[in-house]
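A lone chain, given as structure tokens: the form predicted alone.
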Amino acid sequence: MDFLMKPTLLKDKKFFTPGVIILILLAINAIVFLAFRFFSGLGSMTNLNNQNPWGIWIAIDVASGVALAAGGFTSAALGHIIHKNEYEVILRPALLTAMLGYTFVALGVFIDLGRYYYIWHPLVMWNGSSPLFEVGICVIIYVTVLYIEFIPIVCERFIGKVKLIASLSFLNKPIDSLLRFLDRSLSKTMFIFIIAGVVLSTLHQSSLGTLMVIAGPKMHPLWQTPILPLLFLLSAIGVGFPMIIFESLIASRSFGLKAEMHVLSKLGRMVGPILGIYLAFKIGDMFIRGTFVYLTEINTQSIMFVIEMLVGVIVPLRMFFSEKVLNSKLLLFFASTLTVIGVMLNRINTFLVAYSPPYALKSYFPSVGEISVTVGFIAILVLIYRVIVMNLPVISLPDKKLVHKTKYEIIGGSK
């Protein structure tokens, strides 16, 4: 029987599992680290210095967090600007993965900073000339759209239902109205910050390009190109419905859900074309600038650039024009784990393996500490995905008492 999809809460599910145990566990070792960074300085815990200023906490939880959160532009945009009403259903649940991937972003800069105290300095001390100002704004302001656009589901859940303990009880009616109030205005006006954040997210995914192209020199001639910002772009555009099919994949697999294969696989039919656009840009560049000679050479660059190419593009590029792999479950899961992959490399080899700091002693490698914070942070979104599609209407599961009516019902008739 063919079913209407609903946004429900997976109250019914089972919170505590053994791979959330490991995940907590995760959690608290990186607090511990985070603890020694605030009290004790960068210096306690990283392998950061004078002259490697940045390290896996800018290259993964910054430049492959902002890629990978790419997922809620690019969904907004298929969903809510060109009206394609059969993707409705992956549409709560990449909000919730962009809006935790930026927040988490945002928390990345944050620990990364030698004096982070002055985080806010960029929001009164404009500079209109630097990248990274325009990055840190587009951010800042793309964060508070993606949290309103999150709003309307937080009005559903409470709207007629919010029942605090009795010492707080005269809270009920008013917070239950400025829901209601929030809910009818931001119905009239979400499709402003819809288009606010899609524009916004074409701004910061290429500035963090252009923030490696001014670094000249510094850069290896495979990754350094005056269409950087382009590229970068056109990456996180390639990776975003990847990244939804990874994410949709894991949470059906993890609550033991159906997973939505008529509408992933429509997706992974739009990221061959994308895919293929970018691999074309990138090699056209290469032929054009003449940097493919590089690749005669063997050394850790070319290496790490032909692995990026190979595993993140050329491989899943191929995968995805397969009709076999759109209508496999585990194919389209490991297409689409490939491009995540591949973006991240991208990122990690911009930002650190292409970078060469001029006055640097020896080379950079993350510190335990650092590696433990990375992947705590990741641990802690996935934890806080759970808690919040345990308790707020995210993910749409078949409503039973919401039945099509067939062609026989339509005009009288009965099965």
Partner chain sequence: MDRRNFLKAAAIACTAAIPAKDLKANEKFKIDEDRVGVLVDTTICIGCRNCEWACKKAHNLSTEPLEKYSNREVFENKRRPNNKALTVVNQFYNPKNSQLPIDVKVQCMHCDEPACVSACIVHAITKHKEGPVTWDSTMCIGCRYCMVACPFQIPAFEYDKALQPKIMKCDFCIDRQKEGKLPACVEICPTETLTFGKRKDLIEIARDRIKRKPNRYSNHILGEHEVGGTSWLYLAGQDFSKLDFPKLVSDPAPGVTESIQHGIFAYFIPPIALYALLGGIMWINKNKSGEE
The other form holds:
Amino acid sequence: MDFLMKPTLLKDKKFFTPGVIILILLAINAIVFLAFRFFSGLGSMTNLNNQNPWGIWIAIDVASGVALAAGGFTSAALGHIIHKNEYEVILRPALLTAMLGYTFVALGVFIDLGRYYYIWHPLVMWNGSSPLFEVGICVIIYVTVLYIEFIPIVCERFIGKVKLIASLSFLNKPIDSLLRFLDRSLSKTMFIFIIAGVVLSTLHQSSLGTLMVIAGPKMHPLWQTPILPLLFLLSAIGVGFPMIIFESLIASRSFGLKAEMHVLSKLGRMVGPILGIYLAFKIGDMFIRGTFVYLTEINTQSIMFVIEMLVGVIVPLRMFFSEKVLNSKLLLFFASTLTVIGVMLNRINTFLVAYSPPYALKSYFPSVGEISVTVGFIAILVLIYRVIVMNLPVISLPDKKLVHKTKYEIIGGSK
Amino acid sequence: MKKLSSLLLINLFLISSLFAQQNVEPKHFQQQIDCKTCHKCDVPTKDDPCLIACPRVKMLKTYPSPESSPSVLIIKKLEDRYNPVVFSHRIHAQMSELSGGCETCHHYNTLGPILSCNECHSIKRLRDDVRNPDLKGAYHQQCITCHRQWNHKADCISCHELKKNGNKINIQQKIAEIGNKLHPKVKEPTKIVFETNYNKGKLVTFYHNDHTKIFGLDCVSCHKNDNCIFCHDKKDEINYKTLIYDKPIKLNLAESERHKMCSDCHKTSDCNLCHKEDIAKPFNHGISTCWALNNFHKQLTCIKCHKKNKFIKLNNQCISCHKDWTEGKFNHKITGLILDENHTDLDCSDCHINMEFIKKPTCDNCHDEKSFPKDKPGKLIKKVKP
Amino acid sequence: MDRRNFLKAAAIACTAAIPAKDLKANEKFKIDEDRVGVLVDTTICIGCRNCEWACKKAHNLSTEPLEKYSNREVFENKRRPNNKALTVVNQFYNPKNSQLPIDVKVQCMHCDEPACVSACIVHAITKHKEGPVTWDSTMCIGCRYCMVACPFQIPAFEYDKALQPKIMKCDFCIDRQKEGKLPACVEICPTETLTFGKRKDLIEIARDRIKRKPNRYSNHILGEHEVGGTSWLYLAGQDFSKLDFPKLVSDPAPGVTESIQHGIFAYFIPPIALYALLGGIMWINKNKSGEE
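With the form predicted alone done, generate the form predicted together with its partner chain in the same format.
Zooming out: every chain and molecule, the one shown earlier first.
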């Protein structure tokens, strides 16, 4: 490389594009449906009932959301803990994705809770035997950690540049000194939060799998296994890099930037072995418990399982082992998308398809409202991502000026 | 447990005082009962009767005739909500003769006086010993099992009249209304023809009167668990009113259930024993066994000869049943023919060749031109029963 | 970044582990030997549905007058307990006697080791040592994980309420029991299909009934062993799967979930160990790259 990369704000790009307008419409649509949810109860706009208490808000917004935000902790482990400097360019986007992802996980939980205003209860009312408690507590702490990790980026952008509108201009000084204080103290302690973030992620990614173990016989045997937490953790690690690749390629395309193929294909090279381990555990578990017999039956569950394994694991696994794929932007994007879809499918399968409760009169299918809210949330997520990368130094661009040592050794990288 | 035994103790006193007053029923310990049926220890005393807790595994049955039982009972334990129930006891007792008899309701009763339900069934539902249902439960379990089959309802008002605006029913009037009702005599069909799906013999003919009259079976030996519903059904009154037995009927039962009705007694694997192309003739000992029963034997019930219900070929020698009909001891008068002087001293085999008494006796041994029954070796008298 | 900072961080993480002991203590909850239960003898039940009425009355739920409950048409569809009825009676065909359909009352089984209690994120559901499993409105956050966990699919949720929706399930009339009264359904049952008593006595009674009338009962007391035992026990004349009961093993309802949870969080040792390990790796790599 001729130029070193430096996180830059994409200030010169146009915010409103046709795609953005569609996203805004989708977001408004979601908010309309959410009004129903908050004024007339969950029953008014969801297909949830006493047999199917959890729908796509849990399966997609929460479970898949958590899994797909795994890019945050996998990249942190790679960039900070194993300390591979060459991956620095992806650290900030991954952090941002994780931060936004988890924020929306929290929002997904919030709207799904019957008594959303008691969302703070788990902080003071503990039930150690509940995996949900563990997930909840970890997510709450992890979101906080992610925000703390993000503070230096905000500081970098605003220190010495705090300019509020006239009436609030007297606050400029205190805010500036607050940012400086945060920046100073965080630069020394950031490693605590980074390690904590990885530990917390490991814990709740796996506990998310433990969640459905308690459903016992209500779960289809193809998914119901005591090693579900391990499978969830492995698949989360597996989807971390593909998610970064996926999102980085979309972002570069959307902003008309050059894709960081040299970093991305290096990342892609690591995906294959991880997916391999995941596949080995999945297949091994299936044979040890003898559940492959259920594949001979043709029903929704068996078909979904085959799709999940073929499309989501086996095909991308093969692709990530091919040099051609690793060096091709399009194929790499395709392989990453398949992995992302596969893990998402796995979460949906585990939480919805495999869950066949007794006495259900009809099987669950999400309502228009539920789908609208989920789609709308994703739209809002993308919009906020766009706003942030346009206003904060997240995405790295080649810096044509002489490179100077960045101030923030952990986030910005050293040398 | 302690409560229960004390309750039973009180019962015992009550019963014994009843005995003392009436002095009609025999004392229970004088009867042919194994003491261990009710008592745990070898020597029960008045102070420590060591009774086995109710409900016991084995119990004794009493069968007073329904006609001697009370005609109505007034049940009024739930008087606060419902009017008293006037229970037509006698007609129920009559109906029970087709099922378990008195024991259907008076289960686990000792010999002697019939105990009232609240002797064993507590009035309180919240209690320590919940082995037996409480009185309300016991009453309802007895009544509703039949009644819900009968009218397909399980509501209170089919037995209880709701107490509304103080409309008290006139109990006396009710008693008069139902108190003297008696169950009409049950009509007994002669034969029932069943149409079956068996190709090699579509019809099975069941001679009901043969079974009751000739074979001497009691109603309950077949109608073990038939309650009212066997004849009465409020929803479709096909049963006892419209069911005419003059044409073949189809049974709506599982195959095993259908066969069980006969196969409990008729243990055979030969289908054609029951399944025929045509309606079978009533049982005839001569046709079925080649041993036509004569006047005396016709009147006997089957088990008189076929002991222990074993319907196998018996030895047809008279002596196999009539043990004392030996040579010299036999009084020929019993056959309705008094031998004259010339014949009294002959051996049986002189006329009855090879002692085959079923065959016509011969006169050829002594006489040339005489033959039975044209000529008789004595005087015919009115036949006498052995 | 120096060693002292690192140790400090580790110490902070350690303090978080202290409450873990409380969690462990909580789990050592001892259930009462004399806990109460109810024996439901489905061979006695006549399907009068008085229990449904009494239950609604006792829990201040809106209900039709008792007289309307004699309507048999409700049996055409199988019903489940929901937010408007905490118990329902369903009717099944009786192969032994088509005239005598089998009626089965359904409500919370009050498991001895309830999955809902184990699952509840905030401990809003409690197993009382006397038997009942009850739900606390002041704690519940409405996550509905109890409904996912329950092997009998009993808890119901008030989906139609925007504020303070409740988890609705049979509470074994715990308030009535405290007043020395019977549960409402047991009290009203005309046939004493529902026998209220100590669970151990009820099991004995149930065994006795089976022994006495082997033709009437199938030799199985549902709830004696299922999911680690339940306070409500059932007797029936045929296989319970034909009466819409789920087929369950005798392992406690929470299954392996609790062992997984307590394995991962055994006194917070595994998380802290992981933390230390990652810290170590980071430190080593940091120094290495510094030397380069």
